Structures are given as structure tokens and as C-alpha cells.
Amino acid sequence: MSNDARTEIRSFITTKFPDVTFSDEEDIFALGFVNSLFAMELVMFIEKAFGTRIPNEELHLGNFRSVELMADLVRRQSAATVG
């Protein structure tokens, strides 16, 4: 799931920012092309794409700084839903 999540999240970001290159581990906020409005788009995308709700305690910037961190969040929420 994690690799698929990374692929989908990366695709979503690169569709919005086609001229930017970054690795799955890079902080997309530190790179300067992502802002708080796009962070909300990321939350909505993740919830819709992966059929999950992100609880308030998980809605902090640390979970959205990189593709890898977002994929980890998806994995945790998927496990919580199943478990």
C-alpha cells in the first residue's frame, strides 16, 4: 500500500506543480512551492483517494512535509480503519 500511496500522492503533487522535481523524502514545504492552501488540498485528496478520514490529532504539518510522510499517514489510517 505504501508504494502505491507514494505513487498517487506524488502524481497529485506533480500534476499541480509540473516544473518542480523532488524526492519522496524531501520537505515539500521547505522547497517553497507548497503553501497552507495546498496543504488543505492534500488533506482532501488523501481522504478521497484512500477512503479515509484524517483525525484532528493527525492534522499537523509534520505528517504532510514529504511524500513518504504522507504515505506513512495513509498506512496508519488504513490500519486504524481495518483494526
The other form holds:
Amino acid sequence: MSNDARTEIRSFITTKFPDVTFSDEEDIFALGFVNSLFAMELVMFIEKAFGTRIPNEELHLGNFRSVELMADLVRRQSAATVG
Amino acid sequence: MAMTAQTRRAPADLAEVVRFVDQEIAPHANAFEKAERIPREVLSRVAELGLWAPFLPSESGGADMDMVSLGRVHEEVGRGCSSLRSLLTVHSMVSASVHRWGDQAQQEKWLRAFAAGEKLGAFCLTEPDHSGSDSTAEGTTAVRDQDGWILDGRKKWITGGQVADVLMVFATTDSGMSTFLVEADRPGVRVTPLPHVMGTTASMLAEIEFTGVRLEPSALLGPPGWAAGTVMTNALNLGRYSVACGSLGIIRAALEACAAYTSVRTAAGVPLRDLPHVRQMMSGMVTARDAARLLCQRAGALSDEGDPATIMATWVAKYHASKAAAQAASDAVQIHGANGFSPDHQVARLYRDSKVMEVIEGSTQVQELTIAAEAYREVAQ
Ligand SMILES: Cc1cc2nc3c(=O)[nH]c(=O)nc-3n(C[C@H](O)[C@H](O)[C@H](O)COP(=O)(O)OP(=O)(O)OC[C@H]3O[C@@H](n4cnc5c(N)ncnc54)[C@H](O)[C@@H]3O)c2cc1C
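Other form of same protein, the form predicted together with the partner chain, not the form predicted on its own:
Zooming out: every chain and molecule, the one shown earlier first.
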């Protein structure tokens, strides 16, 4: 799940920003291309692609800084939904 | 604004909305503009028809209306009166935000009242001393107090501010920008009407000052700090969609007015409708209308699917529709000649209202920055 999530999240970002190169662990906000519009798109993408609703307490920068952290968020949300 | 109107759950179907606009809104829109207000009875009728926030779920008093249908409603209302459409827009933004980001207590407190139009919301982002395009809310602060927050600052150009009960206020906090729900009758809230505004003149705009307004912890809506940008973007996205649909309504109103006028007015011995330059302008309006409709439908359908592509699609729809509305209204005034300037005709009001659409919810220039950036990304792929 987590690897699939990584791949899908990475693919969503690179489709939008093909010029940017970054690792799964890298802080994408530090790269300077994420504005509030794209942040909203990321939230919508994760909710649609993984069939989840991100609760307010999980909506903070720390969860969206990198592909890895977003995949972790997806994993936590899926576990919460299942369990 | 406490309303006593009997409210109902199922919203009016589109045919009923069209009738409402044709009979109760469009014929009076010039009078609303002159009086600089929408009469209370009209706001109550909107409630009766279930149109304040029909997209809310039925358990919150809404009708689960999809975005494409909502767009059609806002288009029709915009065809009749942009000021009323503006009130629907900001109320929708606040209602949707409480639905999306509110905790259970906030939802229970507000959503039913919002759906019924018993309480009206206003969206308070823009400030008098800062560029509205920057959307930073830096002149308004909410400072933590032992038992909540203290809010200070000023907001300007607040649609519906004169009649709103609940203000959705963006303010700077120790963790960045955050969003608060503030009752308009709290001590320290001062609402000053903004008279004689050119365009959407009946939308009851206000400047709102907050002086040491005490708020409970429960006034905070959604996540604070970074994610408040998401709260704002989400609300503005809906607002932009509503304005796009309302602009489509303006184009239709301009077209209908011109079709009627040019059929009866003669010049050079023939009806105006037979003159080639009139036909050219009419063709432009038809094409702009159809393109706006397709763009609005696409944005609405993507939103209904929860597809993030709705955000850019909404920018494009609003960009086209607002510019096209301004062009159509300008052409409509031209076609009407001196009558185009008269309060006896609709088109002067359409002209004034249409210009607003190019400024609110992201000005044309700010949209060009965003849409062009997307184009460069697409080319880079
Ligand atoms: C009728 C009406 C109703 C409104 N209702 C509300 C409401 O309910 N709630 C609310 O919060 N606000 C409301 N507003 C305010 C509205 O959102 C702002 O007017 C809008 O965001 C633009 O901000 P501004 O007026 O400060 O213009 P500015 O941001 O000062 O812009 C001035 C000019 O500069 C251009 N510009 C700005 N930045 C850039 C840039 N980076 N690049 C190129 N050009 C740029 C703009 O396009 C514009 O032409 C309303 C305004 C009007 C007129």
C-alpha cells in the first residue's frame, strides 16, 4: 500500500511539475513550487485516489512535506478506516 | 438576519428557479440596485425555495445538490440579479466551509440554519490596507487568550456584510493564517455599510471592524496555520465557480436584452437586428455563452467527482466567463445606444455588475498568472 501510494503521489506531482526532480524523502515545500492551489490539489488528490477524508488534525504541513510523509498519512488513514 | 420564512428541504427544480427569476427577480433588479439592497422578502423567498445552500447533505437540512445543478441555479439567479447571486455565493462559501472543515459542534450549530437561510454567512478576507490579491489577512490578528482568542482588525468589501449573521474571518495567529466563525452581533464587531458601490450595488457590502472581539476556542474553523490556505482555497474555489456561473447568467441576460431590443428598434430604415455589426456582436455573445456554459459544466462535473482538476478548470471557467460577461455587457450598452445608459433598461446594470466579476474571486490579471503557469507546465511535459 505504502509503495503504491508513493508511486501514485509521485506520479501526480511529476505530472504537474515535470521539470522538478526530488526524492521521496525530500521536502517539496523547500523546492518552492507548492502554492496554496497545489496544496489544495494535493489534498483532493489524496482523498480521491485513496478514498479517504483527511481529518483536520492531520492537515498540517508536516504531513505533506514529502512523498514519504504523504504516503504515511495515506497508510494511517486507511488503517483508521479499516480498523 | 433571523428569518421567519417557512423553509423546505427539497430545493426548487430548475424550472421553478427560472420562474422565480423571471417573475420576482429580473423585473425588479434595477429597483434593487437603486435601493442598494435586496428586500428581506426576496431573501425569504430564496429560503422558501431552498436555494441558500442546497448542496449541503440532507441530514444538515440541505438537498445533496450536485455542483453542476448548483451552477445552473447560480447562473439563473445571476441572469436576473448579480447582487443576489453574490449573496448566494458568499453564503455558499461559508456553508461549504463549515461542512468541510467544521467539527461536529460547529456543524450542529450552523448547518441547518445555513441551509434554511435563517442565518446568513459572509466571507471576510479582504482588508482595506492590503492587496486583496495577496490574500494574507495580515492586518487582522487573533491572539490567544486564556479562554480563547481576541480578534482585532478591519475587513472591507464584504458582500452581504450588512445582513450577515456569521462572519467567516481570516486572521493571522501565532501559527500563521487561521479562520474563525464570528457572530456579527458580538461586542466589538462594527459593521459599516458601503454605499454607492459601482456594481452589485444591492449586495449590501460592508466594512467590518473588529476591536478586541472575544472568541471561544470553538470559533476556530478548520486547521490553523498552513492548512488555512487550503480552507481559503477551497472556499474561493466554490466562490469562483459561482461567479463563473453568474457571469454566464450576465451574458445570457445581455443577449436576451439585445435580441429583444434590436428586433423593435429601427435605424437606417431597418431593424437593428439586420445590421451586420449588430449580428457580429450577437454572434460573439452566443459563442461566449456556449463556451462559458461548457467550461462551467466541466468545472462542476470535475468537482462532483472530487477530481483535483476542478481547481484549474474553475479558474479557466471564471476567467473566460467574467471577461466574456464584461464584453457582452459592453456590447449590449453599445447596441442600445443612449437607451443603454438608461435605468429603464437592464443593460447599464449588467455593464456595472459585469465589471465586478473581473475583480472578485481572483482578478483577471491574477488569473492570467495562474492559468499561464499551468500552460507552461503542460508544455514542459
Ligand atoms: C463588489 C465587490 C464585492 C466583494 N466582496 C468581497 C467579499 O465578500 N469578501 C472579501 O473578502 N472580499 C470581497 N471583495 C474584495 C475582492 O476580493 C478584492 O477586490 C480582490 O481580491 C482584489 O483585491 P484588491 O481590490 O485589493 O485589488 P489589488 O489586489 O490591490 O489589485 C489591484 C490591481 O492590481 C492587479 N494585481 C494584483 N496583484 C497582481 C499581480 N500579482 N500581478 C498582476 N496584477 C496584479 C489586480 O488585477 C488589480 O487590477 C469584493 C470586491 C468587490 C469589488
